[in-house]
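Only one chain comes next, encoded as structure tokens, the form predicted alone.
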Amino acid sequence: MMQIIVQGLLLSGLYALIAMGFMLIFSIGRTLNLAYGAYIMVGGYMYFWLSQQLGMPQVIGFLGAVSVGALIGLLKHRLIVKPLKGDAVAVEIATLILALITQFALVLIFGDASKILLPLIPGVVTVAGAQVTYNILAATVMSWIIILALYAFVRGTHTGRAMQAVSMDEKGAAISGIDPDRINMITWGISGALGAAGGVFFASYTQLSPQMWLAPVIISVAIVIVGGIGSIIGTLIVAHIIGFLEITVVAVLAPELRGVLTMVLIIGVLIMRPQGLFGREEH
């Protein structure tokens, strides 16, 4: 039982970080950024290339991965999202195509075989009687540091409050002197950075492969839909619900059923409360 609790807490922190970047775009840009997985893939592979193939320090590899993720987010907004603004379906299709192109590009560069990302910190520690790797512990701690920093930024800075205003009413925000295009650019950059950081942690927890983006994107969609558009607290709470749900299913039932209850949860919330458990109703 203690193993489930500890593993659930650790996995949930990682899921919360991955979903946070997806939530920002969904709440502010009103876009299902299906290329969010591209940030995750690129982050993992960039870290692998810098730290394991070039032998650079892990900190340099991590910062390089996050920087490239932010750059891709900015370019995606400028070259794809902005020209297609107003056509949500076109944006979603374009971002999905971009994710597939990114996957094919990484296969050409690194091959299609899965790779093992060395642990951020090797070793095992006992936490409340449960065996936990230092790697997932470090990934979870770093995830929470990033999440808390993001929360402080959104709640305590002028730009963060402008992001909240745009997420509530873009036209009203523009009338009050906020530049929605600038806020969207910043949001896409932050989203790319968060996705890349999550990609490094997720790849170190599982493995590095060109298909690694699929599961995190599905998890992100589930967390954002169930948590509610624009709710950071909702994202954190639902990330823990889904994290514990997956760990419990794997431990008690079967690993093959890992995502089934998550999908059932999405359907149930969509039927009973379409705006999500903690989301605001759209008028």
Contents of the next structure:
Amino acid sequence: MMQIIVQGLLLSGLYALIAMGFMLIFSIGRTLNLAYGAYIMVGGYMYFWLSQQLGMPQVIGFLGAVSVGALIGLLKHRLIVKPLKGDAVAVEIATLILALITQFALVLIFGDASKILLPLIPGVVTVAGAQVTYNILAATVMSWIIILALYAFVRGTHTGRAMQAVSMDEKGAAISGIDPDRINMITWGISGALGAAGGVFFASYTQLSPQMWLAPVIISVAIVIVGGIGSIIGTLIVAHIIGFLEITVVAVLAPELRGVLTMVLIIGVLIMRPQGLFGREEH
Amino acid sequence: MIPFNRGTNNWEKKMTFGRSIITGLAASLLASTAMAEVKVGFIGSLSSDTGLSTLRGAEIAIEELNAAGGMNGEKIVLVSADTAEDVTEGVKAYEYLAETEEVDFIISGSIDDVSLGWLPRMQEYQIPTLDTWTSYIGIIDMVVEDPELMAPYFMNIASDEALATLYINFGADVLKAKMGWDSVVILAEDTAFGEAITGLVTEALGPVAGIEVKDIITYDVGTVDFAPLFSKAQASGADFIYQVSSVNSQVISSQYVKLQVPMAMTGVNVSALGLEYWEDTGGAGGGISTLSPIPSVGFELDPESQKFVDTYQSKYDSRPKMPHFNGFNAYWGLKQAMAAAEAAGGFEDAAKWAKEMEKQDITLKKDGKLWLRYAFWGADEVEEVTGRTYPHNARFDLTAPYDDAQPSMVVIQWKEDGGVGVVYPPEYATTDFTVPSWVK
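In place of the form predicted alone, the structure of the form predicted together with its partner chain is requested.
Complete assembly follows, chain above in first position.
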């Protein structure tokens, strides 16, 4: 039981970190950014290239990954989202294609074989009978720091409040003097940075592979749909529900069913409470 | 004059026409002689170490055969079809080779599930086919049940039953007798390969090696988080983990190392069969042991096999740096397939070719001792240990001193310093089996 609690807490922290950037874009940019997984993938590979292949310090590798993630987010907004503004389907298709192009590009550069990212912080500690790596502990701590910082930023800064305003009513925000285009661009940049940061931890916890972008996107979609639009707290809580659900299913039922109950949960929430457990109703 | 001229012209025209026909026929005959070729089709993944090992082994064999005059004077050419290790793509690839390329012979580097996918196509087209990686005993059972339909099929790797049987010996001699382990938890991927190995090991470990199977945990091949699975394995109370992993195997082994799971783990880990394993796991792969078909990494090579590896390494500078066992199988197997075709007058009569293929036998020696043997079991020949037949399956020997053929497999182990060696059987061992430093 304690093993489930420990592993559930750690996995949930990682999921929350991964889903946060996706939630921002979905809430503020109103875009189902299917290329979000590309940030995660590029973040992981960039860290691998800088720190593991070039031998640079891990901090440089991490900052490089986050910077490239933010840059890709900004470019995506400028080159794809803005020109296609108003056509949600076209944006979704374009982002999906972009994710696939990123996948093919990484195959060309790094090859098709999976790679193992060394832990950012090596070492293991036994907690309540479960083997816990310092790496996943760091990921959880980092995820909480980032989430709290994001919460403070959104609640306590002018730009953050502007992001909230745009997420609620873009036209109303514009009338109030907020530049929605600028806010959207900042959001895409932050989302890219968050995705890349999550990618470094996710890859070091699991693996690096050109197909690794899909699983985090599914997890993010699940968390955001169940949590609801525009809720950092909702994202955090649902990340924990899904994380614990997965760990419990593996431990108690069968490993093959790991993602199945999550899917059932999505369908259930879509039917019973379309705005999500913690989301506001859209008008 | 005119009639004469006309007649002369007619005669000349007829002669010219006749000469043209003769010249044309001769030209086409010469052209057809020059163009005659034997077409070999490769089926397998073009982006995996497994697929590339078979492809490159076949390429080297074809180069050498062509340099020696080809097959019955005909040039051998190679075309390839990518399966991307996907069952549907595999079926399409086989159809492409059969219908579009109209190949004479197919050499496969497919994984088990993919081979099972295209097998009905092979039965339909009756194209002589050699599998160099797939080891699924169910296919050999099909040869037993319907030898006519399965005549064109050969598997030149020991089937998984033979692999598992020798592993049971390893269990009894090393895991039980030397390490003192009494129970095991099996951690197996959800594939045909995983199911077959799990079934065979489960059936025999208890009664033969005296090791109790406490639990069997099956996981999806897409699993990337093994922490809860290792916890479940620990909770079983078993002495060690037996892993069965052929897809993305470096993930399970690296997480085992990163988590420092306090239980020993051995079994089948396909990623550990290549020299790239250490690099792929970022060095987080020490302590992992796996059974491996022969020759494996860490395996001492005879001079002929070493020559093949030298040629391979001078020809290719990309991964895999050293061919996996199926690369050796492809190299020798393709030569045997061509020799059989020469004796059978080609590949057209698959049954006749199969009869000649059954006779192929290459023995490689090291220090005067039989080291490797590329041959096939006779249709009615019963293997003593398992008490069954293995028609069209690679010949193997399950009992020391392995004087009829090589063992069906060896157990290799990667050490924490990045070294790798054979730990079982003793006749082929280069190092001792040890547990990782964090396992008490």
